[in-house]
Each structure stands twice: as C-alpha cells, then as structure tokens.
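In structure tokens, the next block holds one chain alone, the form predicted on its own.
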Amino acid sequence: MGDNMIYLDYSATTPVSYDVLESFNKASRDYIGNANSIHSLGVKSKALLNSATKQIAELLDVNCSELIYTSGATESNNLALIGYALKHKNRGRHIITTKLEHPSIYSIASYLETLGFEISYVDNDSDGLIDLEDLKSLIRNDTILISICGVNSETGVRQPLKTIRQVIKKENPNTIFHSDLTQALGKISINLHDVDMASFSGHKIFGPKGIGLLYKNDKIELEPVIHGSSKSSPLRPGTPPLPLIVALSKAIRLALTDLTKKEEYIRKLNEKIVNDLSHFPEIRFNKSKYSIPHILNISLMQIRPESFIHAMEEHEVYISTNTACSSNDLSTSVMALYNDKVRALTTIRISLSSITTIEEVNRFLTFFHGEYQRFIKLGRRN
C-alpha cells in the first residue's frame, strides 16, 4: 500500500497478503490441468486440491467433505439459506433471521419471501445480542433454518452462537443454525460444531477475492443452487479455482496464526482511538462490551458521513460509512441497537487489522481532529 496511504476499511476488504499471492502464482504457473482430468496434470492438481482442503479442514476442525467452495460469503449464503429452503421447503416454510444482518441476507429472505417462505426477524437487546426469549417464542415446528451473523460487520457485535444453538435445539432439534462468519474468521477463535452451516469469504482475511467458503455439516441436504458438471462438487459444479483455492488455505493458516496475540494488539489501537474521540462530546460510540475491537462505529450526529469521508480522503485516510455492500444510507445496525434515526444516518466505519501501526492510528486521529473541527464550524456558521 502506499507510503502515505492511512487504510482504515479492513472490514470492507483487506490487501491480499505477499504470501498469499505467492502461493497463488504458483499454483498458477505449475498446475496448468483440470482437477476434474484424469491425466496425469489433472491428477497432480487435484492432489494440490486435496491437500489444501485438508488443510482448511484441520484448521477450522472439520471434516473435508463438509466444505464448500464458493465465489465469497454472498455466494455462500445463498447456497446455505435457499439450498436449504428448496430442500426442506415440504417440512416447513419459516425462516428466522436478525435486524444485524449482513445485505445480502436480506435480499435472500425477500426472494424466498417471493417463493412462499415467510421470514420472522428476532428481537436483539441494547447491547446487540439477540433477545433469547423471543427466539424461543418465535420457534415453531414449520422453523426449518434460522440465520444469525457470528460478528455484526457495522458494529462489530459477537453473538454467543454456542448458546443460541442449545436455544434453537431445545426447541425444534429439527432446525437448522446457519452463521455468517465473515466478520469473525481471523479476528477472533470460531467453533464451527456452534453451527450446522457457516459462510466465509477470502477477501477479508489478506486472501484473493473471488472465493469464499461454505461449511455444511455432512448431515446436511442441500439442493443446488447452480447447475453444471457435477463430478467433483454436486452443490458447486464447475472447474475448481485451484490457485484461487490454494490462496485461500494459505490464507486462513496465515489469518489464525496467533489469533489472541493479534486481538489484544487490535483491542490497543481501538481503545487509542476510543479514548481520543472522547472528547468531542457530539460522537456516539456505536458499541456494546459484546463489540470485538476490529470495528469501531461511531456517529457524527450533526455530520453527513459522506461529505467527511471524502474530506479524509482527500488526505489519503480510507474509512466507510455502514458496510461496502450498503446501498442505503440508514445503518440497519445502529438502528435495532439504538432506534435512533440520526445516530443510524451518521454513521462511520472504522476498521482495523493486525496490520495497522500505532503511527497510522496517530496520523488519523490528527487528520480526524482537523476535518472535524472544520465541519463542525461549518455548521455553525450555516
């Protein structure tokens, strides 16, 4: 990245690692066959396949058959959500979701909505997590799937996925949990047995974008969302993007190599930043003790986000409004949380990475310091 570049927008996407890249040039360059071929190229790629499904499948402690690769979570998510619904639709048509979703599951939820589902959204409280009380009663035995996201990406909320599970079980032992664990993956420790489907995606953990992952219990049926040449993956037929594949393994290895150590770094930077907003007594801190230290949202209340972020810009700092994939200017988010209309319309995101030194923090706050100021006096004089 550039020399004088500030990234603060990790959540959105991050660089793609050296040694990932490394890793996807030569498996470029030496595996030129088709992992589906039974020559010779073919059999040697799909060996080079093989051992990075294994790998993955040691790191995330699973079994090589219960994981899907796909183009990133969206892609993931529809395969989970209406892979699931088509499957199961005779046993049932309810799906439960959250107020803390990342877009694209709610573009799910309306289309299955379209197909005859209906979609119930649980309560959360004001610290993020979701209401238990209303899930239990939002169960019914037609619940076939609920979907909740590990870690809110505008907010960084951290749902207690293992006892959201036990809930869901007690219920209906029939229902399925499905997680969006893009936000999670490589910023804090996951247990995949806390869920029967999990969605991942490269790009936000230094891998290529492009490929994505979806962990389906092997209990599990699905009905394919894509259709093609099903010999070596029934659910995601097609040639398999081998380098792409090979990045993302190596990737992930990078991503969970010491996890705790890079949090508590993280944790450092984000109360740094914390404890100097502080003092401008009209930013709101969007985060609750549940919030993990990757992503900190705040409001400018009497700011338009838009018009700051590209005041920042302008000195090559990069930070985002509510998510990348938001097309609306009202944080979902902020608003279950808050209920607050100018809090959820002010928002800013600023995300961390293990990557992010102490100097670009301070650099930052400086331009953050200066370009506020201005704003505020701005509105003043208006």
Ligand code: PMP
Given for the second form:
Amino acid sequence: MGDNMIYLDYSATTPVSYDVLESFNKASRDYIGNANSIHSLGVKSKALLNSATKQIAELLDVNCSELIYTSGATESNNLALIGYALKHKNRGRHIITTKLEHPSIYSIASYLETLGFEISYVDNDSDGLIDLEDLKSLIRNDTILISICGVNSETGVRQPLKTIRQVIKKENPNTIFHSDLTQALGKISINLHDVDMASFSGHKIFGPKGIGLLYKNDKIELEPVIHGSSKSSPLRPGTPPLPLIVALSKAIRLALTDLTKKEEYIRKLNEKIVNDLSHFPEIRFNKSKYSIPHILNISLMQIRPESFIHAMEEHEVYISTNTACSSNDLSTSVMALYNDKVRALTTIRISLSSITTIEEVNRFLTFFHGEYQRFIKLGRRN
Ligand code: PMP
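Right, the form predicted on its own is done; let's see the coordinates for the form predicted in complex with the named molecule.
What follows is the whole complex; the chain from before opens it.
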C-alpha cells in the first residue's frame, strides 16, 4: 500500500499478505499438474492439496471431508442454503434468517421464495442480538434450515452461536444451523461445533480474492449448485484452484495466530476513535456491547456519507458506507437495530485490522476533524 494511504476498509477486503502471496506463487510455479490427473504431476498436486486441506481442518478442528472450496463467501452461502433447500425440500420448505445478514443471503432467500420456499425473519433486540423467544416461536416441524450471521458486517455485532444452536436443536433437532462467519474468522475465536454449516472468504483475512470455504458437517447432504466433473469434490466440481487453496490455508494459519493479542490491540484503536469522535454530539455510534472492535459504524446524521467518504479520499483515507456489497443506501443492519431512517441513511464504516497503526489512526482523526467541521460549516444536509 502507498506510504501516505490510510486504508480503513478491512472488512470490505484486505490486501494479500506477503507470505500468502509467496505461497500462491510457489504453488503456481512448482505444481503445474491438475490435482485430478493420474500422472505424477497430478499426484504431486493432489498431495499438496491434501496437505493444505489437512492444515485447514486442523486449524478449524473439523474433518477434511467437511471442507468445500468455493470462490468466496457469496458462493458458500449459495451452496449452503440452495444446496440444502433443494436436497431436503420434501421434508419441509420453511427457512429462517435474520434482519442482520449480508446482502447475498437476502438475494438467495428471494430466489428460494420463487422456488416455493417460505422465509421468516427473526427479530433482534436493540443490542443487535437475535430474539431467542421469537426464534423459538418461528421454528416449526417443516423448518429445515436457519441461517444466522456470526458477526454482522456493518455493526460488528457478534451472535451467541452456541446458545442459538441449543435453542434450535431443542425446538427441532432436524433443523440445520448455518452461519455466515466471513467477518468472524481471524477476528474472534470460533467453534465450528456450534454450527452445522459455515461460510468463509479468503480475501477478508489477507488471502487472495476468489477463494472461499464452506464448512459442512459430514452428516449433512447437499444438492450441488454447480454441475460438472466431480472427481475430487462432488459438491464443487472443476479443477481445484491449488495455488488459491494453498494461499487460503496459509492465510487461515496466519489469521488465527495471536488472535487475542490482535483483538486487544484493535480494541485500543477502536476506543481511541470512539473517544475522539464522541466530542461531536451529532455523531451516533452504531454499536453495542456485543460489537467486535474491528468494525466501527457511525452515523453522520447531517452529512451525506458518500460526499464525506469522497472528501476523505482526497487525503488518501479509505473508509466505506454501510457495506461494499450493499446496493441501496440504507444500512439494513442499522435500521434493524435502531429503526431510525436518518441514522441508517448516513452510516460510515471504519474497519480496522492488526496492521493498522496508531499513527494511521491519529492521521485519520486529524483528517476527519478537518472534513467534518468543513461539512458542518457548509451545512450540507440530505
Ligand atoms: N458475507 C459477509 C458477512 C461478508 O462480509 C461478505 C463480504 N462483504 C460476504 C459474505 C461476501 O464475500 P465474498 O466477497 O467472498 O463473496
């Protein structure tokens, strides 16, 4: 990244780490065979594929057979929800999700509705936590699947997955629990035994873009969404992208190293920004005690967030509006928490990482002050 650049959009994507890129390059250079080929080059590639998968399985405490490589979390979410729904449609057609999901989940839910599935949206409280009583009341005999995001990408609110699983299994032991853990991996410790399926993405953890993962408990059957030559991975056919897979395993290993230490450091950066911006009485902090420190969402209230973000960009400061993937201007998660349209229309997200420096935060705050005061003086209202 450039010397003067202040990148604070790590929840949208991360730069690839040097070591990860080295692994990618080495695998691309030295392992040219298709892992599905039977000759020695293929066998050599297959051995590397297996060892990368073994490493990921050990890091995540699951079986190798429970890991499916995808192109990213969007595809993992598609395979989990559509794959499960299609396979089990004769058992039931009811699916539950929340108002705190990534936009990809809503697109999938709308698609499943066109196929005759019924989707219910569970309520949350003002701290952003799922209302467990509402969840209980929504679960029926024909509820086949529940998808609840582990860490919300806009506000950073973290759900108690273990408790949610207990509630689900008590109401209906046959209901499967999927969680989108894209914003959780490498930020907080996760236990995959709390869920039945989980989605991940490489580019959120300093890995390359174009590789993701679906964890699927061995007991669960899915219908493939992509059809093709299914030799090594029936649920995601095609030539395994070996360099991306090797890079992903390296990225996961690095992401899980010193997790608590990194989280504590990021918490200090987050607190510094919150303390500083608290001096502006109009700014709202869209967070609760369950928000992880890596994601800080605020509402500017009187200022159009797009204009503010572009003004900050003039100083080489990169922050985002609600999420990079959202197509409308309204933050659905902030709306779900506060039911306040102005607040939901004026959000900006500052996302931090372990490579963010205190010096960057200080410079960010200086630019923020300058631009914020300039905008207030100009009186630019929506
Ligand atoms: N889920 C969540 C929670 C996300 O934050 C993102 C990325 N914005 C995605 C899914 C989509 O991930 P990908 O870009 O890997 O498809």
